[in-house]
Structures are given as C-alpha cells and as structure tokens.
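Shown next as structure tokens: one chain only, the form predicted alone.
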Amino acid sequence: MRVAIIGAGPAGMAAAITLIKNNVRVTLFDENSGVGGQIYRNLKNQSDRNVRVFGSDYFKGRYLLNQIEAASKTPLLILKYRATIWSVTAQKQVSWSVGGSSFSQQFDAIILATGAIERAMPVEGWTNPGVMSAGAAQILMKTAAYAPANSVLIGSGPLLYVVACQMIEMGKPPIALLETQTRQDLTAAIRQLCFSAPMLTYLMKGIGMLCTLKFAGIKRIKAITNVRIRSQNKHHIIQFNKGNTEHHIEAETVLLHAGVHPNIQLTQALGLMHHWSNENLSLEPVTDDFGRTTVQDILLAGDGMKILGADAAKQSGELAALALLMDTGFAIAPFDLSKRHAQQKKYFRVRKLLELLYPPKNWHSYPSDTTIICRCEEVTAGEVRHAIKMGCAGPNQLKAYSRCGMGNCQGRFCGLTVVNLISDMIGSPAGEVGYFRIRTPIKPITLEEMANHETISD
C-alpha cells in the first residue's frame, strides 16, 4: 500500500511516522522547502539561540523532524518539497507541480493534513504596503530571522501574543497590541474552565505570555472596534474606537490577526461534507472521530479538520494513520483508537474556551462598503452587497457577477467574508449559504508545467 500525505506539519509528520512503523510506503508532500508546517517552520536550520526565541513548543518539533529524517533514508518514505498540489480526486489520484514540471500519481489512500489559514481581517487599509498578517510576520522571523520594527498588532487570539513575545525576544518589541476581545468575552470563556492537563498547560502558557508583555512594557488596549489604517511613505496611522471615543496610534508596520480556520480548499474540491461552526464563523469538514471522511480511504488530520493546536494535531495524525491501517486489514485494536481519541478530546474544551475568549467580531466580519474584501480582484464589500441586491443569492453566482473569488487565491481569503455578507443580506444562516465551487486546478499552474506533465506509475 502507498499512501499520500498532503501537508508536512505536525499532523502530517505524525501520520507518516505511524504508517512507516507499520511498513507502509508514504509519499509526503509540502509546499515549503522542508517539513515542519507553520508551527515548526525552518526548525532544522535554526540556531540554538533562535530555537529559544521561538519557545519550547517550537523545540518540541525536533523529535518529529529527527524521525522523518531517519525515515527518509529508507525506501518507505519519499519527500516531495516545494510541491504545489493542484488536484486531488476521489479516486486517490494526486497531481502536483514542482521545478517547472507537473506530475500525477495514483495512491491507495490519502491523508489530508493541510492545516489552517489565518482568517482575513478586512478593514480599511488592510491591503496597504506594510500591513500584513501576524502569521506572515512569524514566517519572516522563522525564515529570515527578521522582525519588523515599531509594529502594532491588531486583533485577537493566542497567535497575537505568541508573535508579540517572539518579537520581544528578537529585540524588536511591538509598540502596542490593539485587542478586540471584550470583558463579556472573558466572562463567557471563564465558564469553560476545567482542570484537565491540556487546559492547565494552555493557561500557564497564556499567563506566561501576558507576563512577558507586561514586563516588557507593551501597551495593551482591549475592546477596540472599527479599525481604519491610513498609510503614506511607509508610515501608518491606525484609527480605532474604544467605546464611543476615537483614538489613533502610529506605526511602521501593522500586523493583523483574527484567528484561524481550517484550510478547506481540497476538501471542498473533493465534494466532502462540511458544517458551519457558529463559534469560529467558519466551515469545517465533517469526519468521524478518527478523521474518516465520506470518501473511502481519504482521511483528514490536524487543524485542516478542526483547530486544536499542534499537540492535538500530532495525536490527530496518529489517529488517522491508525484508522487507515485498521480499515485496510492491519491488526490495530479498536480500544487503542478509542483511548487515543479520548486523550485528544481533552483539547476540545480548550478550543471552546478560545472560541469564546477570542470570537470574530461583526465589524470586520461584515466590513464597510468601501473596504476591499477580495484582494486578488480588488472587489469591495459594497460591490458584493450590490450584487446580492441584484439577485445573487449564493457565492458562485456572486463570483460570476463580480469576479470575487476568481483570483490566484481562489477564495481562500475572501470566501468566509462573502458567506457572512450573503447571510447578513438575505437573512439566511451562514451554514445554508454554501461556498465557492472549488475546481481543479486548486492552485495556479503554468503552461510550462502542464506541457511537462508526467504520470508516475509507482
């Protein structure tokens, strides 16, 4: 049996290691130049000092990386780096491009470990040069050892604190954090507190990060709304409201973050079932407890299924691999699967707390008419609302009318905003609105790559 695993983050690596231990041949794909995903990005090339900068969670990835490196020296593991996946079919055929050529290969099973995407935070000025996501800033730090100076971070969620603390460690502390969570959010989240090991671990990490920010003298302004960014000559003025009062702050770089949601491009293209999460305002693929989908021998693992974090993603990868092994005749005890799932379920309570503490806010989920929501095609929220008034009742009709979602990102960043706007305009629940119809190629492919296509027989 040969298994394709798409995504070499914590879930993908854990799944690969579990399968290889059972003498299953694995091809592991990733768009980056090495394994690790976002959480362990570029870990193999980091100095010991930089590993300390990015914290203990980053360091934990070395164990997985070492196992993958050892397995890559055997015939059981083939690594495909810088591979852009542009097609996955229900018949388990995977197509990808790399180095100016493209390839297709048939597999016996597929595990999708595609991870999460940062939620778009469309506010006035979010497309200006010098305004980027907090995740993009973290990529800069991990790959180029560069932290932007004199930054302001805006939004909510654990990653906001993680990036701010890493910037402090790199000697480029942010000017301030403008946070969207309110006292009401905190009150709602407190009700989810329990004394499980994962909950206590997350609480201790959070308290540690908040102490780091306090000791560094970083200003935190909470319950902010209605952010507008005015930019000129690499200089930004951030206007925002706190209560009924308008404030402003200046910065050289603006970092936005409104949480993350599962990357559903491949699962949508495969026609898998999805459900709408009212807590995270996002679509999540429907699976059983072990990552099985409605298509036989196509499984999901990690944050591409549900956002639970790196530790849970590793367990999810192992679960998906064990479920696949059991389904294909390997001697895997059902009790072992159930026991591992029970351990993973402890992270669901943590996720519930985070969703209540850092919920997406209406003022950026339903942006003003002048705000661009589709960066690729420069379509504004006002144009989308006008199209809906003209009778566009779904994302695909809207795409044809306005070109929103037709750009290079294929709706990755505007898709959820479009769903929210349609839901708001027509008065239907977001879960009933639908989503963009995702077709092959999932990502852009050049004519050269198409011309240099090869089908791999094994």
The other form holds:
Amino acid sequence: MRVAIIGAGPAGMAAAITLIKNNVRVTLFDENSGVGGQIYRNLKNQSDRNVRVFGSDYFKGRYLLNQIEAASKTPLLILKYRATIWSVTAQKQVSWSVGGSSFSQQFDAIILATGAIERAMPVEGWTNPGVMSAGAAQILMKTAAYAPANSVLIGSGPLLYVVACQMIEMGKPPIALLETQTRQDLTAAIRQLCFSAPMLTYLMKGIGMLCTLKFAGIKRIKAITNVRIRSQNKHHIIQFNKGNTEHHIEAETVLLHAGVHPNIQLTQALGLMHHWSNENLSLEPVTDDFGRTTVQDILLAGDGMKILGADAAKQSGELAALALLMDTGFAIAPFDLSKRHAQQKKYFRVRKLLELLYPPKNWHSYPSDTTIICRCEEVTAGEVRHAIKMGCAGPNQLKAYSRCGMGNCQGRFCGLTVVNLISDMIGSPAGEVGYFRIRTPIKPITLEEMANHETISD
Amino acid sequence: MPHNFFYFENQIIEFDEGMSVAAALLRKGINDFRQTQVTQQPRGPFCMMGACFDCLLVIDGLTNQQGCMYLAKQGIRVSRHPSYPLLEMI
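Target state, the form predicted together with the partner chain; input state, the form predicted alone:
Time for the whole complex; same chain goes first.
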C-alpha cells in the first residue's frame, strides 16, 4: 500500500509516522520548503535562542520533525516539498506542480491534512497594502525574523495574543489590540470551564499571554465595532466604535484576525460531504470520529477537518492513520483507537470555550454595502446584496451575476462571507445556502506546467 | 555589494537564506506589489501563506508569481505586477 499525505503540519507528520511504523509506504506533500505546517513553520532552521520568542509550544514540534527526518532516510518515506497540489480525485490520483512541471501519481489511500486558513474579516480598507492578517505577521517572524513596527491588531482569538506577545519578544511591541469580544461572550464561555489537562494548559497559556501584554503596557480595547481603515502610504488611520462613541487610532501596519476555519478547497473539489458548524460558523467536511470521509480510503486529519489546535491535530493524524490501517486489514489494537479518541474529546471542550469567548461578530460577518468582500474580483457586499435582490439563487449563480469568488483565490477569502450574506438576505440557515463549486485545479497553474506533465508509477 | 540580494525594479534588496521574496520586500518597507485588475488599486501581501494571491509579482519575466511562496534567490529580477499584463503584451 502507498499512502499520499497532503500537508506536513502536525496532523500530516503524525499520520506519516504512524503509517511508517507499520511499514506502510508514504509520500508526504507540502507546498512549503520543509515540514512543520504553519504552526511549526521554519522550525528546523530556528536557533535555540528563539525559544524566548516563539515559546516551548513551537519547539516541541521538533519531536515530530526529528521522527520525519529519521523516516526520510528509509525507503518508506518520500518527501515532496514545494509541491503545489492542484488535484486529488476520488479514485486517489494526486496531481501536483513543482518547479514548472506537473506530475500525477496513483495512490491506494489518501490522508488530507491541509490545515486551517484565517477567517476573512472584511472591513473597509482591509485590502490596502499594509493591512495583513495576524497569521501573516507570525509567518514573517518565523521565516524572516522580521516583525512590523507600530502595528495595531484587530479582532479576537488566541492567535491575536500569541502574535502580540511574539512581537513584544522581538522588540516590536504593537501599539494596541482592538478586540471584538464582549463581556457577554466571557459570561457564555465561562460555563464551559472544566478540569482537564488540555483545559488547564490552555488557561495557563492564556493568562500568561495576558500578563505579558499587561506588563509590556500594551493597550487593549475590548468590545469594539465597525472598524474602518483609511491608508496613505505607510500610515493607517483606524476608526472604530466603542459603545456609542467613535474613536480612532493610528498605525504603520494593521493586523486582522477573526479566528480560523478548515481550509476546504481540496475536500470541496473532491465532492466530499460538508456540513455547517454552528460552533465555528464555517463549513466542515463530514467525517466519523476517526477522520473517515464519505469516500473510502480518503481520510482527514487536523484543523482541515475540525479546528482543535496543534496538539489535537497530532492526535487526529495518528487516529486517521490507525483507522486507515484497520480498514485495510492491518492488525491494530482497538485500545490504541479508543484511548486516542478519549483524549481527543477533551480538546472539543477547550475549543467550545474558545468559540464562545471569541466569536466572529455580525458587523464584519455581514459587512456594510461599500466593503469589498471578494478581494480578487473587487466585489462589494452591496453588489452581492443587489444580486440576491435581483433573484440570484445561491453562491454559484452569484459568480455569473458578479464574478464574486471567480478570481485567483477561488473563494478562499469570500466564500464564508457570501454564505452569510445570502443566508441573511433570503432568511435560510447558512447550512442550506450551499457553497461555491470548487473545481480542479485548486490553484492556478500554467499551460506549460500542464504540458510538462509526467505520470509517476511506483 | 551585499552577499544575498535580488533586484526589485531599480533597487537592490537583501535577503537571508530561506526568506520569501515577499518577506524580503516587506522588511525593506515595500508593501505595494501589484495593481488590481478591476480598479487599479494597490495591493500587497495579506495572508503570507499562498492562499490570497494579493502578493503577485513579476519574477524573472514570469507574471503571476506568488511573492510569499517564492523563495528569494541571488540575482533574480522582481517587479510590481501591472494591472493588465495581457493587454500590454498585445
């Protein structure tokens, strides 16, 4: 059996290690130039003195990296870096591009571990140069040891604090955090508190980060709404409301973050079944507890299946690999599965707390008419609302009406906003609105790349 | 002349090993990479992980290169991405 694993973050690495231990041949693909995913991005090249900046959570990824490194010296593991996957079929053929050529290979099973992307936070001015996502700032710190100076972070969620604390450690403290969560969110979240190891770990981490921010004297303004960004050269004026009063603050870089959701480009292109998560307010692929999908021998693992964070992603990678081994006739102790599944459930509770504490807010989930929601084709929320008033029936017809979702990113950053707007306008639950039909190739490739095509046989 | 550098229009941009073209440009304070197709507005890196396509550049004559996914290499020639490259070519 040869298994393709797409995505070399914690889920993909853990799945690969589990399969290799059982003498299964694995090809592990990643679009970046090394393993780690976004969470352990560039960990291999990081010096120990950066433990201060990125924390022990980042450096514990070395355990997985070392095992992948050791496995790569055996014939069981083939690593494909800088490989842009553009097609995965239900017949388990994987196609990818690397260095101007494209390749296809037939596999016996596939584990998709494509991770999360940041939820779009469409506000006026979010397309201006110098306005980025908070995750982008973290990637800059991890890969280029560079943190933008005099920034303001806007939104909510754990990553907002992680990025702010890392910027402080890098000597570029942000000017302020404009946070969207309210006191009511805190009240709702507090009921989810319970005593479990993952819960305590998260709480300690959270309190630690808030102390770091306080000690560094970073201004935190909570329950803010209606953010508008006006930019000129490298100067941004951020207007926002708090209660009934209007405020403004200036910054050189603006970093937005409204949580993360599964990256569903491949699972949608594959035609897997998805459902609307009322907790994460996003589409999630439908799987069983072990990552099995509606297509046999195609499994999911990690944040691409359900947002639970890096530790849970590692476990779900192991779970998917074990389930696959069991399905294909390998002898697996049932204990291995049930033990990991029980651990996984503890992360669900933590996640529920975070989702209640840092929910996306209506004022940016249903943006004002003048706000661009489709960054690629520059379509505003007003144009989308107009199309729906004219009788546009759903996300796919919206493409014909407005080109929304038809640009390079193929709906990655407007898909959920479109679902929200349509749901709001026609009065149907978001889960019944449908989604863009995502088609292969899921990333733009050149005709030359297609012409230089080679089919790899094992 | 610095050791690791590439050309950005008329400037020389230094980079460290393993850095993307977009990261090297941002570190130098350059954040407008392209003009949009519809309204010719300036755009620059947004997601830095290959998802948003707002950091498109022209690199060594090739259009539509994702600056955040393209590893900086010695001597490459990088420029801002124009709004209508196809019309210009015609």
